[in-house]
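Heads up, the chain below is alone and in the form predicted on its own; it's given as structure tokens.
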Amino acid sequence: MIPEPWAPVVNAVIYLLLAPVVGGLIAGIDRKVTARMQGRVGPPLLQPFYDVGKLFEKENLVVTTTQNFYVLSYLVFMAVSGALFFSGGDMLLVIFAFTLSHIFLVLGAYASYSPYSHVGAERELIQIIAYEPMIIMTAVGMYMVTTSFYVGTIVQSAIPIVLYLPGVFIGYLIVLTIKLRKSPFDLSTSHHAHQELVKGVTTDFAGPNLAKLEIAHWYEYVFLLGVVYLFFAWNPLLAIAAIIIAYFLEILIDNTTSRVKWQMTLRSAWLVAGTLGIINLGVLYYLRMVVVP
């Protein structure tokens, strides 16, 4: 039994050590399922780890030396945001670190002189603008249900959060497609080479820097799916099932849709996901006012 004062630290360390392993396995499963959907055998399950290992063996070529700093900052802040989340920290602080990590990715792309990197950076900024309001609404909704922004308190709550926040949950799944960089919202980059100009934001990263970006994405996978867990935290088995179903749906959507324009991404995130979230929070606030005047 871990002493209570040390539990957050232990959870954070476990996340930092195991999240890349779990994230890499998720990436491998993603490739395997995608290949099956396309009638292919697909690569080995551990192929993402092989790819990252090969990248670390290559020479670290950069356009400008500042790219090294931006890539490292992206990886560090992505890991920190997940560590804060799994240690039971404040959701608002988690979101701040999470967003800051992507700002460093954008700056790294802008540091290059390539027009493709600049286009990718601009698209990444558009995606940040698109998904950020919904992620904040997710945190606000959980606060309205559990009266706490702390992940530790939310996880320990026996309240079935998803029943109180169905609109917020659906909205989060919509922006989750953006965050997982899957079609139809893989504007700035994609893990699958099935569209043109999908590597924009990572065009001028190579070798170890590209490997660090991939590891940061693995950290991101675990964090994003951890938020899905919070909606079903009162029942761990149901929460794990929800994560599996949600990710399978993301893979299915990725393989049955084509990339849309950035205008449609904003409309989907703001008008559809945002409207669902706002209506859900409005109804919840009204019901609270009626029940507890």
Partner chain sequence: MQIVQLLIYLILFPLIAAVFLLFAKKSVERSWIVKISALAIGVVSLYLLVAGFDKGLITYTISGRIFDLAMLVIELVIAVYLLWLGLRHRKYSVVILVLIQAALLLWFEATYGHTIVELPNNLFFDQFSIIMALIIGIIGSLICVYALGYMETYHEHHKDIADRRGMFFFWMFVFLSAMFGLVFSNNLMWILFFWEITTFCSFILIGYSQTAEATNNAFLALAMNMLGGVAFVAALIYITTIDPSGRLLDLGALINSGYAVAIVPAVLICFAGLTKAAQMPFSSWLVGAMVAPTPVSALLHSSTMVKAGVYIIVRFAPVLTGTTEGMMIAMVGGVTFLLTSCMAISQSNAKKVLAYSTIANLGLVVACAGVGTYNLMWVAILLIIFHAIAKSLLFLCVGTVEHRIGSRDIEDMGGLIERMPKLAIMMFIGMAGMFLAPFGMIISKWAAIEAFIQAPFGLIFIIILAFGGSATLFFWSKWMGKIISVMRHQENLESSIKSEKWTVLWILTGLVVVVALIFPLISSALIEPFIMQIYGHTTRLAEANITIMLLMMGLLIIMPFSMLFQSKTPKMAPPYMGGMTTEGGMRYTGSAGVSRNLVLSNYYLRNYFGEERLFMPGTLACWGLILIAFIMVVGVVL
Second form
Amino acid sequence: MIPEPWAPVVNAVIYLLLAPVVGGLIAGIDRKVTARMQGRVGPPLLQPFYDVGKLFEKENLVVTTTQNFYVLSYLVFMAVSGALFFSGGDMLLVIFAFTLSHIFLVLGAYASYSPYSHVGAERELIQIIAYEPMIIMTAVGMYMVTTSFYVGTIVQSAIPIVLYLPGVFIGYLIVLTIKLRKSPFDLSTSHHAHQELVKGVTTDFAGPNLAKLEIAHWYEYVFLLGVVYLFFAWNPLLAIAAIIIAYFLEILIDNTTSRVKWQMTLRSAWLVAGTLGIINLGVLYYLRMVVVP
Amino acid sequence: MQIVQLLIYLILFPLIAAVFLLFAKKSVERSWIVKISALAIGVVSLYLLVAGFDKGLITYTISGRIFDLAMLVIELVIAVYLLWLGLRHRKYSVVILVLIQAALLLWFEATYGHTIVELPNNLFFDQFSIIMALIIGIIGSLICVYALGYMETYHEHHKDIADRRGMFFFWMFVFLSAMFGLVFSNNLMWILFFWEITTFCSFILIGYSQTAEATNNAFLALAMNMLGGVAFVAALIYITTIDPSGRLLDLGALINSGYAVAIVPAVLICFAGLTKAAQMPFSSWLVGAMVAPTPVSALLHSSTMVKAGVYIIVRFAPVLTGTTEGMMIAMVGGVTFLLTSCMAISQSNAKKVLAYSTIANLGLVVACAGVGTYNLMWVAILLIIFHAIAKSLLFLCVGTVEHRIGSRDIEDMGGLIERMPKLAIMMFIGMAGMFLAPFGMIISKWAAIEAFIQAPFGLIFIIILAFGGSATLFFWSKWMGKIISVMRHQENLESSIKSEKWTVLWILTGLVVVVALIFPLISSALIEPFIMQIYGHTTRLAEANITIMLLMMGLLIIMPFSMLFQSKTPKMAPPYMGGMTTEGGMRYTGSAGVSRNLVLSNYYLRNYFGEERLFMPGTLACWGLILIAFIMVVGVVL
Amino acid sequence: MTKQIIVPFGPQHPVLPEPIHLDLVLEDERVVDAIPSIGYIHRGFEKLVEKREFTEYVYIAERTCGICSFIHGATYCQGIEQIMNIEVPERADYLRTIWSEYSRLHSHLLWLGCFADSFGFENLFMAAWRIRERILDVFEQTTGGRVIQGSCKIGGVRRDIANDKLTGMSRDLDSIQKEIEELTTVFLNDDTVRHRTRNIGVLSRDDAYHLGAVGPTARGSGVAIDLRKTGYGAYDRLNVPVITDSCGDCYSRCYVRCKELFTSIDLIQQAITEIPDGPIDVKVTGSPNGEYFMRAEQPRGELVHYLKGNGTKFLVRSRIRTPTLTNIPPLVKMLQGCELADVPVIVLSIDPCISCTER
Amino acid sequence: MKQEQSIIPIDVGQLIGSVEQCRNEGYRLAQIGCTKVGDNSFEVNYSFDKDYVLRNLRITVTAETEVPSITGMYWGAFVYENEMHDLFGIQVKGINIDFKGTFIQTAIKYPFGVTVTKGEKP
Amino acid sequence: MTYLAKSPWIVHYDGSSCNGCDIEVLAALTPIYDVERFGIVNTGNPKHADIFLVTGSVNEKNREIVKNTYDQMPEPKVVVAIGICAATGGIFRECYNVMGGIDKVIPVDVYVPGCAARPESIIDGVVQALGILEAKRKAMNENAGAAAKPAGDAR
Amino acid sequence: MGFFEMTKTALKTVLSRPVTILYPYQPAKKTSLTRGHVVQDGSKCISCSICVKKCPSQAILLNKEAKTWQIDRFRCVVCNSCVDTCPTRCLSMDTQYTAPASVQGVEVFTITYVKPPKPEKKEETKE
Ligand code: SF4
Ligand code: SF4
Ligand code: SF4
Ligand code: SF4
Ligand code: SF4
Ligand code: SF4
Ligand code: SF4
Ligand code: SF4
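Complement to the form predicted on its own: the form predicted together with the partner chain:
Up next: the whole complex, starting with the chain shown before.
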């Protein structure tokens, strides 16, 4: 399964080093494109890096020192889950580590006992439960197509996964919308001001802590888009194109919808998971279990 | 020492201790008896592990005609007592059930009493029994020790409740004895006997406070468990009608006798298991049982007695594998898991949350056992272990907190990290054990997904797991969030907690972590041989993944130390309040000049996940599934 | 057993560019209680009438609010003119009307933007404000100020608009109208927008009337009050349709404002066609003696300037009752039982202008 | 063009009755406003509108007079009545939502209770 | 290399302004002016902000709010008073409830005159504030290097 | 279909040029009427004080002895009132707004106007 013993480790290290750069660039492009969609010039491409640099220059203002711990854990486990993913690890394990990191974020928000963080944390949790089933189904779907949970194996499979998993792919795009904190699902925090929750989960983080959150987001972007890659893994060029298109689509959706409420988020995410996801997997399952043997 | 002696010792010793406790009037005496017996039981269970883990299945013969008789007598005495109680409290459903069961038993004894030959193997023992024995022996005795302190405070708080602690500990130890009996018995008649004893203990202990609510809930639990009991008796009758010699009353023999013979009793007994494990149509009794003192909830209603329900289903899993009946039972478990996980979201009573979570996890075990492939069995057993430890820790933590803050409502546990830091950390670990990687339950969930995907119709369960799992995530996280939120100006309430409680809590906390660390060892030493012996092949987790899990665990353990290396003391500021001035941390002057305290409660989403919404559909669905299973069985009979 | 969350909503809050405070009491996200608290902007400038001559007070009246500054100025002037029985030249009336309607355009566009922002539709906010800049350009070209125009005075207006400029404005409006059409389609037809506005903050017709709702808040509930119908300024010579809708929810209020954008454009076009040539002001002598309740239709509804003079240069009382003040009781009713996420939407749906509310 | 309006002076005692009559005739409350007209003497105008006709009930009170609240008939009147109290110091009895002097907080109490002439600071 | 000047995040509070200046602040965010070109983001949250934009004057009720908001901003931070109301109380200076400019409550670093201040003017003001922000950062670092002074005494 | 009503607009905008004025690299929007700041021509001021009286925010201070006319730009609401009322038209409105500053201050203009010798009117202007 693992050809050269060091390849996974190398991949993981490359991810750990490069993902923030790539993620930051993605964020920069995102802001630029968004601005253009609004008829604005927008910030410089490297703006996200300036922002994070700036935040590290600032004072670390906290409500409670435990926040630092949660934020650091969030960052570390986000990096770990991404590194696991890029080293070809078990998808399920990656997902669990991913969830773990988010729980730390939520806990960080809870820790401050502030009304806005608190509501943000609750909403973040609602978001997590909204996308979690779909993300597990994504892993399961990949397994059904490639008979492996290992990213390393999936990525080497010559099967055009997306053709087998169209429903799951659409479901995953919804997960992506939620995870990229894009409208209509930017419930718990948003990149824009003017939200009823101020900044939701991130309200009571400042300076370096906020910077760490931002870096964690970058790690997250790269990981999430890495999953998109898996769907098209049989053709790397196509996969890159798919990532670009998918991301552009996300920006477009962000710019053409209003934020929905949590009920709607939960309902639509579960509905998609419960219909498209299940039907897609069901058909596959049927084919695999009943037709093939 | 011979293993059989250990088994008998484990069954009888608690009984003896119980009798002593009944007569110990002073609390010092009681305290010593409990502690010493707990130690003795714990040590012997451990010794059993050392002595027996490599032995495989062993059976023993206890020449037991006299036992049988004694059992019958005790059962009848209990029946009479219950009849009397039932009539007194006008619980006619109980009366009817008692009558039916007693009638069936008597008729059974009359008809087959003479035809049944003495079974060669009354007692048996394999790795699964060791696991169960360890849970009962270690966790059970820890809880008993904990109960010493707990009951003392309990009676200080509730002056109106009659202090019947002697009786309390008596039944606790009787229960331990019955549990050991249950897991060591190979004779179905014996199993039934111990089964009924646990039901009875549970009934008595739920009703401990003798309030109206407690009594009602005790009767509810009794009625539902008796329903299972009736099914159990029916199974025995069916078995003996097939083979009047009663050779099939041997558990092992029955299981090995094949689908045609075993499926009917299997379904009946599994039905009994469902009632005991509080699966969906019967889930309400366990929720109601939360009125019992917390050690009871921890012992009977999460880590052991309800586990007897799934224990028996796991035992019968080989019969169920691949059958529609098995599928139906698994579905009951699945539906229960999904719905009770969701319902837990809507609860703010900590014990109810724990109860729902318990039901959910038992549901998962049932689902695994019902489908019954070898890797699912592996998962089922793993689940039983992890759940027992983490859940008993949580129950005991909640009990302790309740005594300090006078409430078992999660909303009142805000800022526990400030008020009771150590306890909060324990609860944190306990909860992490329930739903976070890389702790126990998530390992099981992971393995379950990987196992289900290879099982027939496993997809259904994966989907259930995906949705139910996320619901689990929600209610645990928000509770966790509650206890770790830092509200300033809180005083520490921890100092008055007794040292014996601390010991128990620390041990359990340690167990949660340690077992997650050494589970590969447990798996290879106990679970895998057991599965191997039944199925001929077994599961193993990939090495690489285990390493990664261990690394994550290591990280998790190190992370908190990062707090020691904060370079500068950061500047503190009050939370963002829209610019409002807060005094003393959490007060502010709001509209109309009213001074308000900041209150932050969790979400309960009652409109979506409330009991009112989900209970009925779940009950109907599960009755439907059970009915299908029964219809199939009737088909077999005819 | 209730599990409540208390959220001190505002006064410093990004969704509220102007400070008010709400003590939100939530269960999950459902608002069970929303008690407003105002007074963060109270300056007390009504009392400045005792220190400023009534002619200078125009500048203060204009600064009641930066959004429909012009209408405040004009209403004040008209009130004084009524007391002093000044007949304003017709061209001045028309110019006032044209500027008033531009104010309404600018205000409604601004509101649409803020409203879009309240439900997290940033692009729509940007789009609305993009169009709004074109209106502000007209203001700057004709009055020299973007938001505080300062072009009204007692007895007329301070600046004329050349006729060819008027034709240019008319042409410009045609293209603005197209952009507005595109914009309002999104507000009225987009599903995600409708999800956030339909059946949210419902105000029944009865409540709207008796709680004193005015402007689009009232008209969205089917109460046809539009003070332009009283015919001040040049409105008596123009055709003013009153837009109403009967649902009484946020969508209806949005609908009314969207449609009013078109009526405003239409009114300006009418006025530009009909405007007569002539002087733009008359000379004012003497001081006001008497009292008058001058009422006008602001973008947010009925505005009352109560003015009382005693024959000196200093008024006895200027009492400004602004639409938002009277829309607060309906707002309190609307907020009951909504969701947290709806709070900003509902609050904005009355188009609150706190600065004028508190003066 | 003059807008139709009338001012009807009434006694404090008649207030409730007259307001009730307005309500019954289908008037809506347009505003309540005070004016200081002399030392410790205030005019309070209750303005009602129906079909663009403004009817003003006027009572003249002192700061000590207890004015009954009309929130029983017009629920929304509380904003004006609180304002009346906070800015003028007029006591209003029985407001449904009584902010108890915190509706509008001012640096000086009842600022409109005093008259200032040009130049001097209040 | 300083990032502070490249990523000034703002929080805006409306003291007791007439809205004129507020909407101009908002307008500065919109396409025609687009202050995001300079990396300026309207965070709406003092804890994330570097620059505090205040419009309007301070009065009885909002001076606490202004102060709290300022206090919740992490150092280094600057205050820009927008419009003459925020500078001196402006045309409302003499009102009984107006205490005067923002500097009555918190230290102001840049005053942007105008009534209402034009968006261009606001941009100029913010740009000018960036220099001060940078100077404050230097001072802060030196302070931190020199002696562990209690935080928040930059005033 | 009510979904994605905005899509067309968004796509159109993304393909067209941004409307942003690149201030300060491009000049600010301005018109000939734009009210920027008041300037005084000291050579024409007759120290009549009308502007002082008519200024609604009392931004102007006239010191007849020192012969200075000063304006506080942090008080001036740029309302044009003084410009409108000045009898000698020595005040005018420049279209350039006042620059932001870190310290407030007043701007002082010296009055250089010398009264043309018209002996009879001398005393009255002083009042
Ligand atoms: S904490 Fe409350 S419920 Fe628990 S024992 Fe004490 S009084 Fe009873
Ligand atoms: S409501 Fe008042 S302040 Fe607001 S825009 Fe209208 S007139 Fe101006
Ligand atoms: S009913 Fe309401 S939520 Fe549903 S589509 Fe229509 S407007 Fe949207
Ligand atoms: S006319 Fe009004 S009330 Fe009727 S459906 Fe349309 S919006 Fe609703
Ligand atoms: S609603 Fe009020 S604060 Fe918001 S933009 Fe409009 S006028 Fe400004
Ligand atoms: S400076 Fe002028 S425009 Fe700005 S808030 Fe003050 S009065 Fe309004
Ligand atoms: S422009 Fe207006 S405020 Fe400024 S000095 Fe002249 S009169 Fe005064
Ligand atoms: S500037 Fe004009 S108005 Fe002012 S004092 Fe000089 S001449 Fe008179």
